[in-house]
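Encoded as structure tokens, the following chain is the form predicted on its own, with no partner shown.
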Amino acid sequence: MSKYLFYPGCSLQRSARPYLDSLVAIKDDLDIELLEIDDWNCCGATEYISVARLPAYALNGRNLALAANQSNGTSTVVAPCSACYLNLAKTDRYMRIDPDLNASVNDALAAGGLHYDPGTVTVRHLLDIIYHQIGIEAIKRKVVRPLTGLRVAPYYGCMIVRPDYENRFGSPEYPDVLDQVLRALGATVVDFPVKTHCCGGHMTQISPPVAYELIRRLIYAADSYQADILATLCPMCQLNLDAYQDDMNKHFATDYSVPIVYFTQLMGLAFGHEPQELGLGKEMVDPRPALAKVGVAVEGMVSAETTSTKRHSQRRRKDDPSLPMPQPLIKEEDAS
């Protein structure tokens, strides 16, 4: 069994919980052990590194230092979230090539009794591990319920392929690593020329019309190529394309209905896991018609209206002074 240090990132606690659930479900199939980094902190998401350079790199440097201190038989950090992966990988690389940044980050880390020597750990995206370490043939051997007849649009998003420091994903414009994984599951992978285009990130909060146009291009392309479902590997991409697809339809007076799921959920289905175990049924866009093509029935699908109401009811009050308390994402009994 291969061991990896696991950096889950903030989104897997809430909005991207199905990503975590499906990863936990399939990790034994893949023969991997995930050791969650103790006391990890937010990577700063997509904005902070543009707003406050040193604090942003120090945040990520702290995670790298914690991972280095925790390493026990492994020095590889796995990040499922594309933004987390990019921020951690950039920090390690820039600290390596910029002595001034390295010194400044370690000065900041010293206040917490930490130090990080760049290159001590290797940061890799989950897709990279599944493709290069586990391999396509091993994936094929685990398939017990082929996704035959399911047309899938593979969506990488813009962050894991730019920059691709170690050339792990091939072409930055038209990679095929995810395509190969999906084909190994028995799915029909459609030609998807916008597979590395941006989903808009947090533009849904900054300029909705701009965000809706970026979302429309992706959904339009998936629909035009007759995809039954779109598979992604990034929590931000999944959130934007799923949760804001209805708003985009209203903005453009369209009626697209393209389900958005994580590639790990499709892997879990092909490996024989039940939909509920994989977090399926929590989407805003109903995936049931698509999954019915491969004989999968998703029970207890919550309506988009109910999901939206629940999401609003769980928001913290603006006058709430308390800090959220982090909880381990992977229970000890599930770690191996």
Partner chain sequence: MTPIAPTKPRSFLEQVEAGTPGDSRLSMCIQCGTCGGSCPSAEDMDYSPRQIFAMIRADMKDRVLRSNSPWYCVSCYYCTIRCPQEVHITDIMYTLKHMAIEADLYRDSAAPDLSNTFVSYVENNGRSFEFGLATRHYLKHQPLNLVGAAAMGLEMFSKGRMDWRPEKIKQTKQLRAILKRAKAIEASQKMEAVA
The other form holds:
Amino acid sequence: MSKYLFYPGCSLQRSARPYLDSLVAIKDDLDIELLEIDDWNCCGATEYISVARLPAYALNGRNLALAANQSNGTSTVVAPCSACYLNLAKTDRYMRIDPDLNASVNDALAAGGLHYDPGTVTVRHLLDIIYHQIGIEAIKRKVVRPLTGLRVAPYYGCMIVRPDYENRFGSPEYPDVLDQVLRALGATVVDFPVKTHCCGGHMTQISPPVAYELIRRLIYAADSYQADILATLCPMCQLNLDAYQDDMNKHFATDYSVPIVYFTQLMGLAFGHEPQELGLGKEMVDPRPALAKVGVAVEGMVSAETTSTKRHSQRRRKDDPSLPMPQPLIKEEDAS
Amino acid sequence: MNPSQDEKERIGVYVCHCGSNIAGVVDVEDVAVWAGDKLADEGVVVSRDYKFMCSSLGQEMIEQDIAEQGLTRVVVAACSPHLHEKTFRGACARAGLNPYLSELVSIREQVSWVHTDKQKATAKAKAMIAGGVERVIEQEALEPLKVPIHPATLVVGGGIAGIQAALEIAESGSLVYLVEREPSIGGHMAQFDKTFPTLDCAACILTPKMVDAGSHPNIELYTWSEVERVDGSVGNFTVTIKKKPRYVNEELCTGCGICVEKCTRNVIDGEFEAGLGYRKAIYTPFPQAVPKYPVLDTENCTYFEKGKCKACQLLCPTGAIDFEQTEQYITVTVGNIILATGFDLFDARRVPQYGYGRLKNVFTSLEFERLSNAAGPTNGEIVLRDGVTKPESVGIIHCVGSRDRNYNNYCSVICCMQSLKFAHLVKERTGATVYNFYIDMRTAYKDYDEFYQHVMEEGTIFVRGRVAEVTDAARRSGEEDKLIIQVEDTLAGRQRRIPVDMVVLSAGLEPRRDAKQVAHTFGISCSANGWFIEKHPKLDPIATMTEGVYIAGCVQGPKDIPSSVAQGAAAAARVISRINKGEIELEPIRATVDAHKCSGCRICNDLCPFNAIVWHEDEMVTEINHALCQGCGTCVAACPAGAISGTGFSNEQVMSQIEGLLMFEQPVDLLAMAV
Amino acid sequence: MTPIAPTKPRSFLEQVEAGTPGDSRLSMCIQCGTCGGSCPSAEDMDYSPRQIFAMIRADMKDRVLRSNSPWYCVSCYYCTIRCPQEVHITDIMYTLKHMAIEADLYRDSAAPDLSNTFVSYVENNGRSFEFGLATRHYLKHQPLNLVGAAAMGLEMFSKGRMDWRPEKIKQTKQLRAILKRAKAIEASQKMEAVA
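The form predicted in complex with the partner chain is what I want next, because the block you gave corresponds to the form predicted on its own; please supply it.
Everything in the complex follows now, all chains and molecules, and the chain you saw is the first one.
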């Protein structure tokens, strides 16, 4: 059993409760223990730093200091929310590379009797832990209800893959980590071209038309790639794409219906948990038609499609005039 | 410190004004008077200052003093030895004094150019001259090393730069070994269709040179070969060439091509066709290949895979196919080496936002060259990846992998012109709408900007902006089934999404993947980027810091065909002049190991940047090859036993110089200044 | 003795650079437009990020701080990772936002208000509060959309995804003390910079 310090973040308390529920449901399958950081505070999202710089870093400094004090055999903090993850990781990083900032943050923390030495804890996103620490093979072993036939659009959003200071996700433009996790569950993963585009962020509040356009781009792409469902790993992305999908449809006079779920919910389903246990059914866009497909597949009706595994063949028909495609880039670390 | 009068050296000190370069900060007259007075006990008998010591009059002054005053040592306080050490040594030699009994003290680069306080600068100049005087007393008379030059030359790399160099030397009457890694010479230029800005057909101007190189009586061609090892030094290198097995007997092969025709295996040609076309398992890369003999690719050969087939062998009319062939090692002796190993194309898959390798109709520049080449996979038809559809709109993206700190932060030089050439070819062959996306248009060379103007006249649309991404994710009608180029049109100040059928990525140039290893084999150095470093960026761009090893073409840095040809010819001219002279004189500044003091620890063995250190296993001592040693001093400093000394930099010489520097009392902060 | 040079007021460029953690590399911008091309909300910005940087270098402080561009930044970081000069664009946008709040120059208050409202919940409770944030924000800035938003909100409540009441951390006093000190430090740093 691996132990981690856990920073749930505000959203998981309510609007992203299903994310928390599903994570709690699968943590035993993944053989991990999550120790919630006692009395953690909000990370400030993207708002606090817009108002004031130093208090925003001090806000996160408190969380890091609490985590460091509580570190009991582990110094890794897991955050399931992309914005929380980035804010905590960024504070740690900037305190490390900017000695003035480090001094000022600790000066402020001293007012609350706290102190934090940057680098004491390592902040990682949940997907990073699942991919790198638990691993694809371990996930495959836990699958009892493969999601065969379910076409899933893997959606990463912005803040885990960018700036990604530690290069944990491989590519800031076209990562593959979530794709692999979903594929391990037996799902058909569509090659989703907008997988790291923006969900609209806080624009739903500031200028809804701008947000609707960003939401439309993602939903339109998921629809045109015939995704049954879109899997996300961030509360803000889920909220924008799910809760504002209806408003977006009204705005553009469209009628898209792409259900948005957390990847942990799909993991839970594949691991054999019941939908209610995973917080399914709390979405604004009904996921039942999509999930019904998995039910069918479980009874062995549909064979898996192979659109996601494009294999390059050197053999070709005699009269085929087409030109070969370049081979995918094998990164050196992958090859070794 | 106080040698008796009769054994004392007679030293002349000359302080240069260098116009106001030195005199503006250092009180040179005071320095000269001071040296004549305070250093008289050390043996200074003459001390003068002069406006320009390097002028004929300045040199004559030294010559005259040597003759009239019987000087036995000369100290000149002027600029850096890099610039005028040779000049003053020449003056000494003309007056009959061994040139190595002079010392140049740099009071310009190390004093006047780096200090502003006149008083302190003058004091520092004095200390440095005292150091120079103490040092010159310990100097010894030396003779330059003379090395005969073997008349044969090794040229590595058979692209246009290497071919040019080889032909120039061969024409002058000397033997050239031309080594090429690929099955044919020709390099990247052989893959191109047209060349900018004149739009000459690349093959039409290159193949005659290839034929010349292949048939020249003074050129020995080694294709499908690599240099394995280099020993020796300038004038007398021993080079081991590895000839990889072709599995074709060159004595018997007539180049008829029946083996290629009968081979049943189709393989994607990742080299010559840039992955855009197919070849057989036994192949010649292109019809005009030199030499004409095919090469068998064992990785894809059915016989090598499964032990049966042999179609090529059975059907060869001359019995030239030889499955038993193995690699051969050939040793040659040469006096000089020219490296013209070229570049690799930047791998565009490293920029995921441009979709190369994922989006079908995104092509690289090299793929486009093959696409537009009449001898290429589509016979010169510019079509989409389906092999039939002509594009109606094409976007050409400049600076892919160049001018970008995420990849290479340098400009690849050729991409702007290459992209303009592509725009012209697309227009000419398809009539499509063409967009060129650029950051800055760099067309600085003869007739280049005129070509840009011409392409503008043809109607290519220029968008100033570095493309953000290429996507197939449509957002609005008109974008379906297209590649959408998203860019900020920086001149219009708006973000635009431009749907096109085809995207061409003008990928930058990179050093060869194995550049560092090659540099090590030949004992030269690479820049941080991996380009080979020239001796001087302006005044000697084709020589290296290693005597007898020259560089030409893109191996030195990105450049176009005319510049590569010019460098090839320039390197050849240098080699020819060396061969004609028959010998060269080398600086006698060398390191020597005192075998009695050498403990055999071998610490110095791997440090030598010029591979000049030889280890004698039987005697457990290290020796230094004086022909290879460049006198850099690395081993001298590293030797824990103090067994290595450098001529011209002996312990006695360096210690005396330090004593000289500290001889007179100095203000405390002056010591900090004397770096 | 060298005379002391008269203190020059800091340029806007220097102010922005000083207000951004680490090395912003703002002066290295080559105006290629990768940022403006990558930006998901560029179409709605007054000026593209690239233009903003040119204007910062041209010392057009007022015009930059009045523009909506920093507020329309969605923190997607595409510009930052794609920038060929490694300019820390997203961080610079954050800097511009708090400079604009401080200078009170941004004309449309919706975005700063959202940020300020958010901050006030965090400062009082230690946690953000979606319901409070949304209602206060909608009432002030989008009253016409309130009905629709309320319907969505109700559904969220019914699905247990929204709370009537904010959560609170235990040590609110400690947090406030930290934030108060941080603000004081920041203010004194600004005073030093001006002096």
